[in-house]
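In structure tokens, one chain follows: the form predicted alone.
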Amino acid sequence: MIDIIPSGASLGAQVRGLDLGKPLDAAMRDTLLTAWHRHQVLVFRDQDLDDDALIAFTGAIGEVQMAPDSDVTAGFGGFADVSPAITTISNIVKDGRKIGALGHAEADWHTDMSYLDTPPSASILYAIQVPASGGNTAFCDMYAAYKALDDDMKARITGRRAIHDFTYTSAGVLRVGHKEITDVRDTPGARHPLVRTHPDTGRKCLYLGRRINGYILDLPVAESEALLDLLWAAATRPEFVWEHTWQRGDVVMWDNRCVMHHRDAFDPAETRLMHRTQIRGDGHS
């Protein structure tokens, strides 16, 4: 038996009598995606995991896909000595070499890797190592957000796509081998529709991304700013937000499909070590 604890905000919950260690049965797993879908993001704490145990576990929600490459994406998550299915999150630096990507710094309201055409659906993050305060990871209800859009917003909206930047990481520093754009036009990274219904649920919901570098195809640039302001200022309302304060052993999974994260900044002097997972995107829109 498994208690699945509401966070009493416009998403999430905890999941508690579970151990990720353990093989999940076919109920199991149904029960949990059933929680997810319903809040978006679950919390499972207390849990003692190895690289191949989150791996398994990730396997048992959909199809593992592996890691950003590193020749691609600057080195991101491709530092340390670990599976091609982790992307390492860290600010350790040894022997001068850093071992995980992001840093100590605030990362952005973003959605992971949506700069490919096929994003994942699902990202997992474990906590292995935390600092004594900061480093909080905020999400949004990206439903909660379109639905209370009135109608001629909504009518501005539908049917129209943006470009996801692929030349900044969400803590702000530029890819390796890319230059600062200076016309968002021509902007590199995939371009999905600002709406999209989610294939499990069937909802709607603003799929956003991330803002830099951001445009709407096929209007004025000047318009196309000033509509990806107003939406990420509607995305981002308190009462569609949810923050998580991290302890050791946690896992934490959410859809990447209807939610965006942000990450707070903490004391670089602290060390802050997570193994991500993700599950592979199903390309629907």
The other form holds:
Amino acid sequence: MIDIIPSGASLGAQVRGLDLGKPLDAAMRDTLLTAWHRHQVLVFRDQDLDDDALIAFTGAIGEVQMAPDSDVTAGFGGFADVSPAITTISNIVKDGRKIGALGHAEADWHTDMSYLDTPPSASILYAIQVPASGGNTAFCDMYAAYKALDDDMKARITGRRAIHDFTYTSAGVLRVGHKEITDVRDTPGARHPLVRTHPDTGRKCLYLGRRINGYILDLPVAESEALLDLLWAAATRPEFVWEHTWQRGDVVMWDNRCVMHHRDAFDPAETRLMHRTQIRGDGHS
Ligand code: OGA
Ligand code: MN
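Switch over from the form predicted alone to the form predicted in complex with N-oxalylglycine, please.
Now the complete complex, all chains and molecules, led by this one.
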């Protein structure tokens, strides 16, 4: 039997008593999915996984989505050789080359790969090396954010779509081959509804993805900017946020459809190494 211990905040729970390196039976998969749909972010501590085991666990939950290539994740090419299913998140530089994305600086609030038409439903992040302090990851509850909007705001955004920028990474790095955007109406990236209905829970949530170069279609730019600023402030209110402090061996699985995340900076003299997998989304919105 496993224990599921809610964080006590708006979202997040820890799952105790499960070795993710062992095969998952159908009943346990159902239990985990039910807990994940309810808590949006699940934390599993003290895991000992190699890449094959991380990918096998991911594949037992859903369909593994390949990692974006390194030009996309970090704005430059040439990451260390890892499985094409693995996204390396690290500040380590080996032989003059970065081995992963995001570096040591703060990563802005975002949801993964929302610049795609079909972003991954889940990201699963495994901590291999963590700094002594810093580099915490905060998550915010986009169901709660939607629910707290007043009726007038809900009416203003219902049926509207926004552009999710492709030109910048969530660490603020311009991707290879892209120019700075001077008019947000021309931002390359996917168009997603601001309000989406979660395909598994049927609950409505706000879907913002990333703020930089965002644009709500068909609005004057100034009105789009003002509305986006209001929505972003509403989504990241402290009462909707829960922060995870990493230990080596942690696996955190979050739902990109109804959660955004933000990473703190950490001391660049320290090393942090995480391997991430993704589960394919269904494009439903
Ligand atoms: C990610 C990400 C945050 C972190 O893997 O998608 O944003 O804590 N990582 O490294
Ligand atoms: Mn991310």
